[in-house]
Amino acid sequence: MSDPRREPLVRIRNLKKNFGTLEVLKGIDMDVHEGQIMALIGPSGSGKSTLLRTINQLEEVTSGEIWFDGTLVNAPLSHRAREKHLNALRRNIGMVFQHFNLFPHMTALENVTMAPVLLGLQTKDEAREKALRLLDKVGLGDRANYYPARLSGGQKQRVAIARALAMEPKMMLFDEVTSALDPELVGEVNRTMKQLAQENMTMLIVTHELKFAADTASHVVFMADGLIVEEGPPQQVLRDPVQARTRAFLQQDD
C-alpha cells in the first residue's frame, strides 16, 4: 500500500501541453504515491493518453513541472544530457500501449531480453533466465520461441508487459492496454495487471472499463476536457461521485 506520509514517486504542477492551439492538458495538479494503482477514467479526448505521455517524456509539456522520483522529469537540458535523461527515466518507467508494438521478426523472447542486453543493464544469459521467468510469470512460459503473427492480441499484449518488466521499473505506464482486444482476451491481460498490483507495482491505467477500475485501482482520476474533475478512491468516484459531470459520464457508461 502507498504512503501518504513519503514524498510522492510522481509529482506533476500545473502542467499545461497544447497541440498548436489546442489545448489538451489544461493545469494538472496530480500525486502517485510508490505502491499505488491509480486509474485514470473520462471520456475520449479529456487528455488522459497525453498524460501518461508527458510523464515519461514521449510528449514534450508546454508549461508547469513533472517529477518522477526527486528528479524534474522536463528539466531544460542540453541534447547529449537530455539523451541520458530519457534514458535513465524510461528505465524506471516501463509503458504498454494500446496497441503492442512487438518487433515481428523477434519471438517472444527475444522481445524481451532485447532492451536489457542493448543497454547493457544484463548479460545474454541474465537476460534470457529473467526473460523466461517473466513469460511465465504472464502465463506464456510455453510462448517463449512463438513470433508475433503465432500469438493472440491478449498474448501479444502480455508480451509487451513481460517486455517492460525486463527493464525492472519503478513504475508501470498502462494506456488502454484492452481496448484493441477481443472482449475474450481482455480478462486474461486484466488478471496480469491484477497480479503487479497485488505485488505492490506502483502503476498508472488509462482504462475505460470501469469494473476493472473498481477491483483493482486503490485511487481513481476522473478526467474532462484536460481537467481533472473529481479523484478519490474507486467506491467515492465511482459510486458516490461528488461532480455532476463524473455522475453524468457514469450513467452514460452505465
Second form
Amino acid sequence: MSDPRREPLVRIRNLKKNFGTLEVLKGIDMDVHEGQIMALIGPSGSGKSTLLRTINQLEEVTSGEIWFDGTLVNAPLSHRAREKHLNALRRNIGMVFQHFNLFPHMTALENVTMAPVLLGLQTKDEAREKALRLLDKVGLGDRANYYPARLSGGQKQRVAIARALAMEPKMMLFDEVTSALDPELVGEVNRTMKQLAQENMTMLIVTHELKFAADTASHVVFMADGLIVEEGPPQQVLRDPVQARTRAFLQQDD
Amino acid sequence: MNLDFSVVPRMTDLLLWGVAWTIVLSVLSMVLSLILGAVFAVVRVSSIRLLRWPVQGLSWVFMGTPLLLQLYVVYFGLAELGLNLNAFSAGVIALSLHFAVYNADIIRAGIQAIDSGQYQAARSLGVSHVQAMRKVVVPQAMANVAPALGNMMIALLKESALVSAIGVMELTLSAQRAISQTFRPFEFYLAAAALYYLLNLVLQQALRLIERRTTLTR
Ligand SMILES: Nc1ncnc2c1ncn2[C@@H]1O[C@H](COP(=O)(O)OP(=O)(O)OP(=O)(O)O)[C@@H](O)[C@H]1O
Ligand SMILES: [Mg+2]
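Having seen the form predicted alone, could you give me the form predicted in complex with the partner chain?
Zooming out: every chain and molecule, the one shown earlier first.
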C-alpha cells in the first residue's frame, strides 16, 4: 500500500487559512501517500472541509505550502497562469460533495461525460463508452439517461463519484458524502467508496461515520479548532487515543 | 366613422412582406440579444473590472436613452463615422444591444441564484471559468428566468416597429405604404396591430413550449 520512502502525493506544510479575522486553519502539517485511505474526523467547525477544499484550491490559502505530486499547488502566479495551473491540477484530483452538486440540466451520462469532452481528453464516443462503464461500476448502468431529479440521493452521489472518476484522477476528496442521505441509502455509497479503496485509489475522506472510518481507512486524522490533534492507524486513534481532546470527541460521538 | 376593411386584402402582398421582415428582424435580434445578454451577464458577475466596466457603461447608455434615438445613432451616426450599415443591419444591431442589456440584468439575477456548488463542482473537474459558466451555470440560470426573458422577447417583437423609422420595410412601414396608396389609415393600422397580435400569440406558444421542455428535465 503506502510506501513511506516515496514522496507523498500530497504534502501540506504549516498551512493557515483565515476567513477575514476568523482563523480556521492554524498551521496544518499533513502527508497523504499514494494508495492511502485517509479519514479526516473532528467536531463541526474544526476546519475539515476547508482543509479539503484548499487541496484543490476551491479555497485559497492564507499562508503555508501545499504540494501535489511534486508541484506547489499554491504557487504565486499571475491570474492567467494560475487558472491554467489550477485546471491542470484539478483534473488529477476528483472531488465529491456533501450535496452531490450534480448538474440538474444534464442526464447522469452527460454529467459524467461533460468534463472529459469539454477538455478534449476523450471524443464524445469514447467518453460515452467510458461513462457507461463507470456508471455500471457504481451500479447505475440502467440509469444513464435519467436526470438527477429522478434519482435517489444515494444514486445521485454514486453518479457524482462516477463523474469524478471519469477524469481518471490520481486522488479523490470526499466531503461528508453520506451525511445528506437517508440512513438506508448510506450503505450503497459507502460500498462504492470501499470498492475504490480496494482498487488502491488515494482517498481523503472527511466523515462523521466513525465505523466507516474504522473499517475503511488506513490512516485517521483527528482535527479540532484548526489543528491536527492526533493521527495514526484507525485502531490507535479510534480505539486507543493518546490525546484527551480525541477521547472527549470519541465519547461524545458514541 | 366609416370603416371599410375590404381595402385590406388588396394590399395582402405588401402586408405579408412586412410580416416576413418583422419576423426575420425580430427573431435575429432575439437570438443575438439572448446570446449577448448571457455574455454581458457573465462579464458583469466576473471579477475582472477591465471587462465589467465597459459592459456596465453600455448598459447605462442603452437603458437610459430611447430606442428610437439608438436606432438613429446606429444608422446615421455610424455612417458619419464612415461605417455604412444598411438599415436592416442597423436595426438588428440597435434592437439586439438594447434588449441585450435588459436580458443581461435578468440573466445576472438568475446566475446569482444558482447554488455556488454547481460552479465549484464544474471547476473541481478542471474545466475553465468560461466553460463552467457556459455549460453549467448559464443554462440553468436562463432556464430559471425563462418567463422574464420571454416577456422581453414579446416586448422586442413589438418594439421592432420602431425600426420603420429608419426605413426598414417591416410590418409597420408596409402598413404606412399601404395607407399612402389607399388613404385608409385606420383600417391598415388596425390590420397591422392585429398582425402583431397574432405574431405575439405564436411567440407565446413557442415560449411556453420551450419553458415546458426546460422544466421537464428537473
Ligand atoms: N466561506 C467562508 N466564509 C467565512 N467563514 C467560513 C467559510 N467557510 C467556512 N467558514 C468557517 O470556517 C470554520 C470551519 O469551517 P469548515 O466548514 O471547514 O468546518 P468543518 O470541520 O468542515 O465542519 P462541519 O463538520 O460542520 O462540516 C467554521 O467556523 C465556518 O463557519
Ligand atoms: Mg464540513
